[in-house]
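Shown here is one chain on its own, the form predicted on its own, set out as structure tokens.
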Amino acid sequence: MEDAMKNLSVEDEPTASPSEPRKQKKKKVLLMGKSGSGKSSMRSIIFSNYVAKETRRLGATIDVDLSHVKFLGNLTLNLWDCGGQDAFMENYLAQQRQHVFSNVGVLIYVFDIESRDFDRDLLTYRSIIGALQQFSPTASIYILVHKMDLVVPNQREEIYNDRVSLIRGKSDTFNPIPFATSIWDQSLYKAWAEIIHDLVPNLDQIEKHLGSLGKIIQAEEVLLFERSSFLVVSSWTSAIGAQNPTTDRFERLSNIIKNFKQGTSKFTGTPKSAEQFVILEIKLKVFSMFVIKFTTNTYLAVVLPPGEERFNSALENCKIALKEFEDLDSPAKKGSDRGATSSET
């Protein structure tokens, strides 16, 4: 297996030499949506590492709160967390409407299942795809249809397609892709990871590098995970790891270690974007695998069939491998153009 590392290189696109510094890109994303609607807490649990409980306590966002939010180490969102109060939005609307809305590479737009004013929302809404139709036409938009928890279960299919319907019909050209979220369980890494997976730098490069490592290794599935988020970056799923009927899997995956790093946190009192495990085996009957942290901004979880000798095998491969997706990982190298950005913000 060790010769065949050797060939997880991709010859794609050539790699950048120390004279050509690979570029980081900034992409600049709006998270809008009614004062009240929960943007502000999903992304303190998603980028803060916040538990659910815990975003009781947060404020109304004021005005804008702008992040920079670096993503592996070859991405930086500048994540603008927009006020949703009436008079900040049209101050956006209007006073700021240049400076709000150009140069945006997503829009992230949170709808309130539980609004007593839908239409006034969707309003607003049809206010904002005007102004980002005016000065950022490329973008992409994802809509979140927020606190399905709210919702009696036998009626969240039907209440949340009539939503996106609505919601499309106000969308002009742009084709918004929509989700059902709560912060109360996997569906809002679901969303997010969907939303970072189209950003991410070198993915398709990323992509062939763990389709091979999976082959290799023999594996069912092979996961690519943000070190801080512990957002899916990437997946690998073989035919039999494809007949999973739990569909949800790795959203839950998410979850769970990022509870879990919470949980250690608190009681070794280490900072909750502190790196609290290297490796975390799981070895049962019917299946194995193991959590470990692999570059310098990731961690790699791999699913196998049970066997002592295939797990060790598997594990010191992925070692090996590890080499190969450094570059993806790496900030750009050190010349006269680092911290270029690929578009303005």
Second form
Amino acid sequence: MEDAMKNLSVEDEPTASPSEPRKQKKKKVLLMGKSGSGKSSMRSIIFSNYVAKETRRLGATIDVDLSHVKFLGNLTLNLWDCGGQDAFMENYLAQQRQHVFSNVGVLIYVFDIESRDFDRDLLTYRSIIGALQQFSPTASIYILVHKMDLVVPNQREEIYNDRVSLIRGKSDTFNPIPFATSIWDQSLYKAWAEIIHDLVPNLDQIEKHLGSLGKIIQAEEVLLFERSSFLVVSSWTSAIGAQNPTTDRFERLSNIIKNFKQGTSKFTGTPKSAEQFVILEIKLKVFSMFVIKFTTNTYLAVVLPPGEERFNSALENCKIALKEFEDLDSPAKKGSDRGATSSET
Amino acid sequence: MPLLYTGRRRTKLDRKYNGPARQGPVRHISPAQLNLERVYEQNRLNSQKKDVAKVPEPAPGPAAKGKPRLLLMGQRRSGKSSISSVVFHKMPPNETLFLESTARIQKDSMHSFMDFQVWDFPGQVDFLDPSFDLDAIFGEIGALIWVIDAQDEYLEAINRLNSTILNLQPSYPNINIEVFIHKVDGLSDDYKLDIQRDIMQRIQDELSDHGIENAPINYHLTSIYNHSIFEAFSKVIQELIPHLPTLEALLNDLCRSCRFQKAYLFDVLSKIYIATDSSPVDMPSYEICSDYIDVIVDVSEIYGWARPSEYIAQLEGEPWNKKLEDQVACKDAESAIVLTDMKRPIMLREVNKYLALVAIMREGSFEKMPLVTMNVETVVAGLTEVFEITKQRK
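For comparison with the form predicted on its own, please write out the form predicted together with the partner chain.
Zooming out: every chain and molecule, the one shown earlier first.
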């Protein structure tokens, strides 16, 4: 039986067609918002493996904090964390206007839900939108209404909807995608996973391959995690897996494993950003699951029905399929020229 | 006093016990005795069924109706409720700031491998007041945990602890007294030890002034912000387990045969370890094991939903043609993780509803996993047997 399973492979998939050459300049991801709204905190949690309470140590961001975040092979996020104090804001909008707002791929704008002067926040947002309209009219915008944990639970929905409709009114021709977030739960992972999802090139290919892999190994669910941030980049869910009542499971998994990585790094004495484990097997009564180190920049999680043979053959098959995914992850190695910049959505 | 000399965990079933027969209002039951009495009672009832005419004598001592009980006491605002919330209710430590002060005795039953009761005792209640039924409070107690706030003036707390011990010693000499020197996070190591030494000295002096030597007192440095509180509870609970040496011997054998670095038997719910092998306990390995349990519990919460029956039927049909239970190698949960570069794999195996065996393996032993699994299987069978013997049957 296992041999039969192994003979099936994902090779019958057509390989990715080369797209436009990647000579263009890397697009920026701008992270903006009022001072103290939590921009640097969320950046540290997502990309630098901080836990929520460690963000208390962070000081104010002075001017622009530039960082290149390596993500999925040769996709580098050119992340601009812009200090939010008024003096800096004026500076961005005046002297550095072109420098900051040209060639922007994505603008992530953070609103503090606790802000006492929401009208002023809107005004700043309006002028940012103006500048963006002028230099990068094709950029996509994400609105994070942050610190939701500070609002009484039964009022959250109402206040959030209220804020979002006001923000939409000020967004000109852009169509911002709003999220309610908090660093204290998984909502932050959900928002960022969706943002990242839109940034990854040749995602269609990856998703297609994941689907065929999932079908072959008879999985309930297959998830592809980015290595350093442990965000779900891509996923495939079978008809059965889709009946799972836990709808926020991807974010929760990210959260669980990220928290565990804190512990393992303390135990092994390695930096948090390093690879913390190579394989995790869980065999329980109703399901079995494994998470393996997959390509250079990803981890693969597979949820299967119980059964020893099924589990082992699936594990072997995933190792075979690895070759196919390696190319999709880092096409530069092959010399092909797939778009590696943050693409417009 | 002869009673004191007997020390703790010596019961009248123990030959060394030379105190007066414990009957009448004073009811001390050590857990070992409790279990022996249960077994005795069982046997008695069984033989009663077989032979109605010949009825053996009832078990010596009072009937074992209660569960072994842990009592949390201390001055108010010393952190008793925080401790019980963090350890038994999985409350995040930083949320304990919002706990109200406890106004009445909070009884908490912990449904675990042994049935524990944790009584959270309000700090302001003077239980030595004659209106309190001392016997009702201390009658079946296994251990008295006295919490002292290390970041506060502790002289008053020590005085109360001393008077409590002096009051309890004559009537309940077998109660383990565990002093938690609490809130030591943020204190330097030297300072912590100074405080511990100071507190120990003061208690010892006071007790020996009253002619009590070698009182059964243990000291623990604890904080809810790290794993030290779990560690301390583990030690407290281990004192109450009658078959601890057997469990330890089993784990030792396992560690030797599988070349494990460290093996723990965990209570999954509270993440207290109830037994470990005899190599010294180091904090990092305990922490990693307890975090690992968290991961598995959390993941199973996400994916452990009940699958529809048609789906199960399909899985059991072609091409497997086997019941799902027969397709798996192990009926209970098992899991393994390999940390960086094949170094130090960690394995977990469910023992029963409440307990899990977690072991840190040596480098490169993941390839021998099948062998390890087999050994673990045998040990788990042994552990189950040990618990089966001491379990109360209906």
